[in-house]
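A single chain comes next, written as structure tokens; it is the form predicted alone.
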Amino acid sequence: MSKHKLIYQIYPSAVGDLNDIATLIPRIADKIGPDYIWLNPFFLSGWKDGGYDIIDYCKIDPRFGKMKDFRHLISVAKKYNIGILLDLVINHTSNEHEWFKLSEQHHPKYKDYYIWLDRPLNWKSFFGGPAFDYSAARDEYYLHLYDQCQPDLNFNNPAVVREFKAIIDFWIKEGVAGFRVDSANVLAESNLRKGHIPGLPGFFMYYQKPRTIKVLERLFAGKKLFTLAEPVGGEFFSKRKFHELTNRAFNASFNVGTLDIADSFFSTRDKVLPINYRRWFKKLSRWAPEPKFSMAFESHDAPRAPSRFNTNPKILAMLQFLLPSYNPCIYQGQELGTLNADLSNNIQDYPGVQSRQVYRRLRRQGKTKEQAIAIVKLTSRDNARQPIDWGEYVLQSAREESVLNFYSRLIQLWRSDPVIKDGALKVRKITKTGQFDFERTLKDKTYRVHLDFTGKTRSTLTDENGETVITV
């Protein structure tokens, strides 16, 4: 079995229902040929955070169809040798989940399913504001590392682990090939009474503790699945913690946090900084050779990369697939060169809870409505969650020099050429203005890559004979 796996991410609400997704699979298979398609949550949800506030993990939200539709999607994917990965959101549930409602009422079975304290700690949530919220029904405070509608589960309770083992088994029986685990490294903390760390989000107190790794090992032990981690805190992810997480619990680690080094602190989404190419390229060079690192430049949580980096999408494709790239992930529409959406000037039109929170924070900082909305429009993850024109697949397929056909040719090269697949990486030059030169070498063959994000010089891949293989 090849260690190289290509993942294609689909955010269902930007496509339609499960049947709509099934109809896209043939064209995605033809041009991209992924090994896996990762579906963001389509489970029953309160839909306050784009499906990540789950009410029932084993029910499909009616907006996406029924179980028979999911089974049809699985059958279509199998025809093209594509495995389906589900988004496993296990750090928290919706506050509308039956477990939480019963926990609020001190139900004997569920009272310890969540993190409850008689007083709040001074942690901040990842989305901003306090990480503890008061429940009048229980007269205690519950932890939410994300939004207040997303109470954190208590993975020190073995019953919670058993619940998710059953959920995983349920979907395995339905034919899924694996899972992408949301917020994989912040599941458990051994001592809740510590952690008075003003100015830092509460997840730092949960950041990949030994208990988390043990929980993940228990969840997936003995199962033949492809598992993809999404660890939070990319700026602080050491090689030691990466290996600890992936070697013991995952096949690969998807971490768009490596992008935040390009325009540092971009994840706060309340400021726009110039791209620091030198810092970004050095970071990518450090992580790319890791066999379990999933190279990703776009996701449902980030604005579109060509807009963010103000560059040709073909050059981004070259960066992703010509660096060592064992488990690359393509986000829907990325292969079409999709740009940021033309988002509304009215913050009430933004579905993302994070966008609204950033807007309020900017207004409190003294920004005018116009200044605040301008920043949100550039940085909002709602840019990636808009419907795209899938008719572009037909139009771009007919144009030889289209972004789609460029991706297709590049992926074929990535799959077939030994130097691109397994060659060693040697960095030759990195400039602060956006030029990146590196080599890939395998035995007596050396390929040279020159990338110029400014477009002032042609970006090229040349082989050992000096012949141009790709140029943009």
Given for the second form:
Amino acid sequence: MSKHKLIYQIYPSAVGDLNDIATLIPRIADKIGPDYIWLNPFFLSGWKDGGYDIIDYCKIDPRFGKMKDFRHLISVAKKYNIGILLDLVINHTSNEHEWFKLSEQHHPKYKDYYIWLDRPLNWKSFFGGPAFDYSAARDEYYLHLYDQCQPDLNFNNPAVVREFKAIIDFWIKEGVAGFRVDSANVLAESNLRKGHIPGLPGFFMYYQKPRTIKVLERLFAGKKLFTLAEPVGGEFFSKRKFHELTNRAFNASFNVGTLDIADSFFSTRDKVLPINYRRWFKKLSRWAPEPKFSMAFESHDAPRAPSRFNTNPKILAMLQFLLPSYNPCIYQGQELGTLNADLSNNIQDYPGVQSRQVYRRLRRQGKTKEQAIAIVKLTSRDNARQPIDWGEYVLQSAREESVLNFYSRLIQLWRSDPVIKDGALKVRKITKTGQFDFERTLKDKTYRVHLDFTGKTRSTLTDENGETVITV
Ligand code: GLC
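Coords for the form predicted in complex with alpha-D-glucopyranose, given the form predicted alone:
Everything in the complex follows now, all chains and molecules, and the chain you saw is the first one.
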């Protein structure tokens, strides 16, 4: 079996319901041919954080259909040899989840399902603002690393681990091929009584603790699944942390620190920083040869890459598939070269909690409404959550030179050419203005790649005879 796996990510609400997704599968299979499709959460949810505030892990949110629709989707995917990956959001539930409501009431079974303290600590949440909130019902404070509506589960409680083992088994029975694990490295906290490190309140009290690794091992032990981690902590995520996380529990892992260097610090996207190409390319070169690394430049959590980098989508595609790339992940619409949406000037129209929080923070910092909304428009992850024009698929399929056909050809090369698949990487030149030259060598064959993000020179792939294979 090839160790190369291609993942295709679908954010369901940008597509429609589960049946709409099923009808897209033949097209995606034809042009992209992924091994797996990862679906963002479609479970019953309070829908305050785009489905990541789950009320019931084994129920489908009515907006997406019923269990029979999910079974249909699985069967269509099977026809095309595509495995379905679900999003396992286990760091937190919605505050509307029954477990939390019972926990608030001191129910003997559920009272320790969440992190409760009699006084708040000074920890900060990822979306900004304090990470502890008061529950009047319980007269105590609960931890939420994300939004207030997302209380953190207590992974020091074995009953919580058992709940998730059962949830995983439930979906395995329904035929899923694996899971993408949300916030995979911050599940368990330590030292809840301490916690002030100037500048990073709380972070090292929950950042990839030994207990988290044990929990993950227990959850997936002995199961035949494809597991993909989403670890937080961009700049702090070292190779050592990566191996510790992936060794036993995961087949592959993202690293948000490689999405792009300027914009990845703790997801607090309230500053538009210039892209530091030198740092980014160097970082990618260090990570790309890792067999379990999943290279992704787009997701539901970041604005569209061609807009962020102000570059030709084909050059980004070359970067993703011509560097060593064992588990690349394509985000829906990326293969069409989709750009940022023209988002509203009114913050009330933004669906995501994060955009609103960033806006409020900017206003508190003294920015005018116009300045604040201009930054949100550029940096908001809501840019990537807009409906895709799937008619574009048909149009681009017919156009030889389209971005879609470019992706298609590149992926075929990535699948079939031994040098592209397994060649060693040698970096030749990196400039801070966005030029990147590297070689891939296998046995006596060396390919050369020249990428130019500014578009001033042509980006090319040249084979061992000096013949141009690709040029943009
Ligand atoms: C992950 C998801 C993001 C979500 C957060 C909280 O980072 O990718 O969309 O807001 O977790 O669940």
